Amino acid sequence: MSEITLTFLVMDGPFEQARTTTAFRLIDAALNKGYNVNVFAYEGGVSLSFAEQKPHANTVHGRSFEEENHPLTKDWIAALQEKAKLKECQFNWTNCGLCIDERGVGNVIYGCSRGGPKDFWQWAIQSNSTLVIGTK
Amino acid sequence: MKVLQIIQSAYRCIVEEQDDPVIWFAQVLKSGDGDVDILLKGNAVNYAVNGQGGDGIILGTWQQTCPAKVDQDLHQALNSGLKVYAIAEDITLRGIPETKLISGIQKLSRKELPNLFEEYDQVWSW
């Protein structure tokens, strides 16, 4: 296992600005090097986990529900939940609770946890760098 | 009523959505009959360039099957009688060449922005 740890905090929520997939490569790109990531999601970045985000077809596309194949960012960490077992390496995903409170989105996919600014700080404590990806 | 799209806010979250949403919306827009343009303003007239796109990214163990390519659904725009604008100063600005822009598309000067909107009921900018 690598001992090089980064973590991140991502603010922005899904679909609305290219903060967020600019966030989700560097991720890729730290468990593509065997690094161990740590993730806090922090204001409309919970719901980038949450669990009823719903593909769908798309008629100005032409394309079928199937074709479509729409992106949604659950299915990105539940991805990078998978390369980080291939790799071998920890990846860490933990909720603001209190975000979540506010949004409704406390249905979110297996391996995200629910924490506080507290766990981000300890986060940032044992990593070698920390990464704050914030609202603009 | 007559609507001008205008979109200066460029390639904010192509991948998440597959296309630009505006150029998305007024699509939608015109086919249940609204009388829609669009005009490009800014770092949005990078998306009269015609041959775009990439080829979608790779998350982990997730991959991007239909990226957006944002030329093709301007050309889709134009094809479905919608008309796309493009300010030919911020198209001067970035660089790019006539011979790259896509065809059916209408430049226009700045000073040329008040006679449009007189044209339109509504301006809506993105």
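Quick caveat: nothing in here was measured; it's all calculated off a predicted structure. Positions refer to the first chain, counted from 1. C-alpha atoms forming the largest set that superposes within 1.5 Å between two forms make up the rigid core. First, how it differs from the form predicted alone.
- In the core-superposed comparison between the two forms, A57 has its Cα shifted by at least 2 Å.
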Second form
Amino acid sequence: MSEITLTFLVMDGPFEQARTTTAFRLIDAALNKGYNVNVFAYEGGVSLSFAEQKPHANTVHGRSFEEENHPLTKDWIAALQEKAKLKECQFNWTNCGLCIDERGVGNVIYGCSRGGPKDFWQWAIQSNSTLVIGTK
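Form predicted in complex with its partner chain done; form predicted alone now:
Chain alone follows, minus partners and molecules.
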């Protein structure tokens, strides 16, 4: 197990900004290097792990459900959890509880927990580095 731990704070919801995809790429790269990763989802970021996300067709572009192959952030998180297991890394995903309540997205995928800004602060002081990917 690595002794390097990185903490990320993500604030954007799914399907809105390229920052979300960039955050997932950075987290994936950290796990590929065998680093331990903490993710604190804040504000709209708590929707990333919402279990009720559903793929859809894109009738505007004339693509079927299968052709659209719509990616879901909840599946990306699950894939990161699996990668962490294979790499024997720690991977923690915590959502801000108040932000979850505000948005009604409390049904999250397995392995994601509920917490508060204090959890982020504790991870930040214990980690080798922290990256906040804020909203614009």
